[in-house]
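Listed next as structure tokens is one chain, alone, in the form predicted on its own.
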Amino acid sequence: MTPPLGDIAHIGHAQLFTPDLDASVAFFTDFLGLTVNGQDGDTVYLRTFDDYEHHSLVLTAREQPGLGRLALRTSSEEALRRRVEAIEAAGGTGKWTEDEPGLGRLYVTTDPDGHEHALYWESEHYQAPQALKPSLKNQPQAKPNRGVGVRRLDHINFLAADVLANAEWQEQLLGARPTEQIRLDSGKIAARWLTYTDKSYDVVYTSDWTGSEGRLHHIAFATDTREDILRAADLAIDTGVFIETGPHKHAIQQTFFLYVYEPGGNRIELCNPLTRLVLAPDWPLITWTEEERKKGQAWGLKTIESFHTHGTPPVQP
């Protein structure tokens, strides 16, 4: 039986691996205006503007480039003992650990794939130093006076060796409500997005054409307004920040968008799906053919066949 939708309340953050840790964080700070707020030997913490939690992403320093945990807030003590309880029924395994700041108890588990979810309820709200403070008592931190300025980690795409495998495990373990996603000619699920709550979506799940498992397709922060979009372009082409394509507008999920390259080898979408809910309790799937999305990605750009999904990173300009 599918888990009611609600027990996971919310992207907490994810964990980014890079070999260059000092710039990857330049990239995240000054580029993207995000705060450091922590750091324990090779692992950095650092955080939105708007996020009531101690950080939003945690980078820590690796060999290769990608994805370590991504971490789901559940809404509360009792939501997290029900998701721990239908992960084990189903024959998954997990381990408790408490290992990162300004939360409690994580429950660390792996989805098909191999990606790592932490699943967690205990979290404590940010308080702002006095040169941090908003004006606004409603917002947790000042906004940043550099770089774009993002609002909160929005979402993870992950690559995935079978779609609709880690699909279901999101659904039927998770509580996830599928929105949207592409089906081939030969009935194989090619991609599927996911929400959690009534954003349109949280997760989505990418077919990696190499077999790989447990790879990472970008991980993704929204802005206030498309024009954020437009500067972040323009202040990437000043800074040397790698643009693989964009801005554009997806047709799928409608989200305007920007991908780039951190200097570690991640990539990282720029997105404005702010407006686009869905509110409807019985939201059909809906699915787009094969033919349909040979038509294009984004405004009649053609699917791009993206130099991380084959395993090489680009070079910097």
Given for the second form:
4 protein chains.
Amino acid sequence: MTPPLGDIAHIGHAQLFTPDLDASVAFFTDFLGLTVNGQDGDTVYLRTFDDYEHHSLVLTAREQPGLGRLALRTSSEEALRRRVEAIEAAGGTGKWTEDEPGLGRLYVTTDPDGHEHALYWESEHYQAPQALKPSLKNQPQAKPNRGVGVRRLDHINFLAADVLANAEWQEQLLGARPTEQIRLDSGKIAARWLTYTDKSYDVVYTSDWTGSEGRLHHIAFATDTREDILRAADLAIDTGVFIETGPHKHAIQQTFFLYVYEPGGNRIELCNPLTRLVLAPDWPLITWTEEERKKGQAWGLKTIESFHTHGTPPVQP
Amino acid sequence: MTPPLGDIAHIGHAQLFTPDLDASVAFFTDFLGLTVNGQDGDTVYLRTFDDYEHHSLVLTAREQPGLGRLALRTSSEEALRRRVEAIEAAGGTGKWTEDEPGLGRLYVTTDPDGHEHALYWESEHYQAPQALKPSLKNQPQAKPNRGVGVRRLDHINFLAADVLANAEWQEQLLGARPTEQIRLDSGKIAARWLTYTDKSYDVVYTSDWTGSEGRLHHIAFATDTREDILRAADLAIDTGVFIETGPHKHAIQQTFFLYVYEPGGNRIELCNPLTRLVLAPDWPLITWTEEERKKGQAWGLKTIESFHTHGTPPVQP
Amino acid sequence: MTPPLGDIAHIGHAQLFTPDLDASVAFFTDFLGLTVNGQDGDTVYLRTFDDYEHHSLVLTAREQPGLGRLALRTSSEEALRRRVEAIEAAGGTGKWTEDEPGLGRLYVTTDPDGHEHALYWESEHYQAPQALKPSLKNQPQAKPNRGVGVRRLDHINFLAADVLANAEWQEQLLGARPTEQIRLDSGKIAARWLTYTDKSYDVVYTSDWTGSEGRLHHIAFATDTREDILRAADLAIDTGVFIETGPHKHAIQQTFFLYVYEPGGNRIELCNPLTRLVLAPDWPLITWTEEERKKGQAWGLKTIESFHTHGTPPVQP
Amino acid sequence: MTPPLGDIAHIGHAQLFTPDLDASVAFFTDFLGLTVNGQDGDTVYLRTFDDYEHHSLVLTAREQPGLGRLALRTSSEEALRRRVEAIEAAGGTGKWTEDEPGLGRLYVTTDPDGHEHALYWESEHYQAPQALKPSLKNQPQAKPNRGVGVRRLDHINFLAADVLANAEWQEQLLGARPTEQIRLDSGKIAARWLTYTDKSYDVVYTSDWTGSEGRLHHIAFATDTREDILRAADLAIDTGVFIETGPHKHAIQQTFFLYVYEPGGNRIELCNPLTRLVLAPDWPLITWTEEERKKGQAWGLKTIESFHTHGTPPVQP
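Switching forms now, from the form predicted on its own to the form predicted together with another copy of the chain, please provide the structure.
Next comes the full complex, this chain leading.
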């Protein structure tokens, strides 16, 4: 059951729950510069300017913040069929749904930790209305004139009770390639970074210290430049957006980052990888030891405590 | 009659005429990120986020575009008195007015070419309303969340029939220091850059090929970074702002630039000098020859034709 | 004979001929910040700091400048076998060689225009000597402390007598995906951009106005930031590197660019795509018309004449 | 005895002592990109590329690191005479010396805390040798092709037993303008920022927790961009330069910063103010309270402990 690499083309979009839908929508549109592209009851669809699909983010009102669905686009109808067969052959279950605008049917299943994953192939390419038409025909939508103006949903970081089990699920059933990981002195894998593309990661599993399942560490949006992130930090302090940590540079994956909380309570990363890609087809999984991690981030910043503890949904006492 | 250097503290604001006031206000607020700070009939006052005074720009409806007043703040009440005396001792005339909000009385006169200059000392420091309060107390106003977000009015470039006569008026009566100039092979000074501050220039005179008087080449706003200018160029093409030339780097003064036209027809520069300053008290006036100018801009871009011909108001046939 | 996408992993390195080997080596090390990683007679191997392989560029002394070999790494040994079979099934010929350090055997063939292509799988991952060890273990080599410090060989632009025939050779035999093209009013394809990765292009064919075959338009190196390119332009003018055009932004592919000539006469591009990628598995080939091309580059810069005429080797009179 | 503002034109250069002269020279040339411009015994003169004078930094071998002389250029010969008279009228003493190349006589005195200050007027403008000739005639020297390439010596931060007494010495005798300060709940002034120019500060006094006198907190060099500082952080980790803290943004003065230690033990700041200037002639001194300082830096970074304790020379036990 060797999965063909390349059946998953890329992450499509993520769904977040928020106890304050209006404030969350305002954050993503005013601060990040996303555009609302439809609403259905208490669910709002939003998109980054360079997304070729209908939406990059789904916001749904709910009492507690947290993660809903992560949607992954396959590289073909056939690839979708292969992945579903592999999941079910491995004892997994799922159900087909057609509950998202702009997309065909989605196969909804969960990873071992319970995070919902939706696989789909059919996807209408976005056609901007007149007011959002870009100047250049190789860009789906005009660059937003407000907020940060992020280019795309970049990656998702899941908290998980068992990092390795979930990472291997992505690898063996979906064809993800692991690029970097943290191994504690005990041998336990505390985090693993995986990719479906030439980006150095699309999906991350991080150990949930609470032992809870199904929680979210953060979702991340890519900016065009590091300057965009420095500008974002200035906009954040002047508009009341809470900065958790950054701007700084991760040692792992070398991403330039800024972590903020959206008003619903979910952690959001702004990230910039410069032009770094992982093109080697035989890239060796890089392992960071506990001691190496103690050195902090790339330029020496110590990782702040809340980074290890804050996840959504919050853990019930 | 040696003028004490330092009597003029800095340029305060500029006034532009526009045949389409609404469109011009929209350009300066939506694209450049200025804030409207008052209106009086067909005159609108706008400010950049780092201006400590009431306004940086005045827009006034008029049939033809062009330059109204350039206002210069003196370094004290005494300095204001000295400059007025010097002007009148040299045969100049002017009149006192109190026609601008946030400012005390202004002495309004003209340079030899007829460009209106207003000198003033009294100026209320801006106090941001709650919605525009910045996070940091050393900044007058929150950083704008839309458009380019320029920091300040940086300089003004006057077209003049006789560059040298006007430059010497600034030098001898107002205490400007010349930092760079273009001298044609004929000996004629085709342009001169002057400063009142440690910036390498605040005021420029450029030869008007039409021989007309009182016209404007451009006013310029400084951005925080060159990246802001690259981002501005992207916003320009996606929002229909006309780019005349740039982004590129001037050889003279080394300014990174982008020239656009506002909807009223006036040329507006976005400029970034990096951290370059002219701190030498004995800075020698630098002269560029006709041949040196033929090399084009710093990185070799040939100067575009309209740069030599377009001025406001347009010349009547 | 549908080629499996993904058999070619990425471009590996390019070979340039130069009539002044020492000056060319100095250009690539001092100005671009590459590192020499071996020499064999009149051939010098150089690498960018983020290349995981032995070399990114080969410089070989020869009377005329021009392009030698473009090497493409396959995604597996099996993929290499498949591509060779496909080439030979289509009537192509090639020969196996083992003439490059750090690599296994290469299959050397040519595209219809005669540009040499080498396919290979085996590649030793680079191990930096102590003096070049990086701080972070996910980077092959320390960031260079001199020159621009480019991250990777990014793409190659071939001049060709028949763009379409060559592009289709890449598509049908090697599995390249076309992302953008120029179609003249006559229907002729004047240029086509193709990719093997998630980058929006790796290989380009441009119509050679002279009708010659086998010539080079340019090879390009990716920088981390647009600021790196602005800094490069300043370094260029202060170290005597000839700037042909830029910095500016292409409309096609939206690449931020600077074109210079290396001392041997070959055109070299510094390019930055920001974080733009083409992730859609069903990306529609974008066609630019002759009229659209007349608008110039993204921000309106007119394409300079030598861009259409200069190629290497120079055409013999 | 009101001092005429403007008698001090700008800071000229600083002298550092170092127990490892060779390593310190290598740091400033290889990492910061300064150029050696002369040596006299165990003293080496270095310059930034945009310094119009002979040198920006003097390194002198000595057993302990620490600060030697800060040199301030006056705005004229007459201004020099006035400042010397004012110092001596206030009971200060000094002596004239001609011990630095490229400069005329210097008047050497000390602030109340014992930091040596040298005032001078005569200064030969730098003429670059052929190898260092810049492309543009408004720049003293070619932009360095190695290291960070800082533009100028930007400011100096003195540790002092009594901040207020020293700041007032600068204000009353030299004409410095205070722009920002920290006032503890006890009423004590813990730090004050002063300027002689339109830069928001040139000289800082910070309370020395040890109560020692004459020590140095840091000297700072200005980069052209924030990107230069991010690049510098990457170069630092790859070349073994110790990063104390940063890159981040100060709340006070809003400077983007990176603090490193040079091999002699002195703290060096790389700083970037964007295009921020203090142009208001009536700029009100801004006071930060103890509570406001507890919020940390602009984007929330907590100030690291060594920032409060490390100074040079080290305090003897």
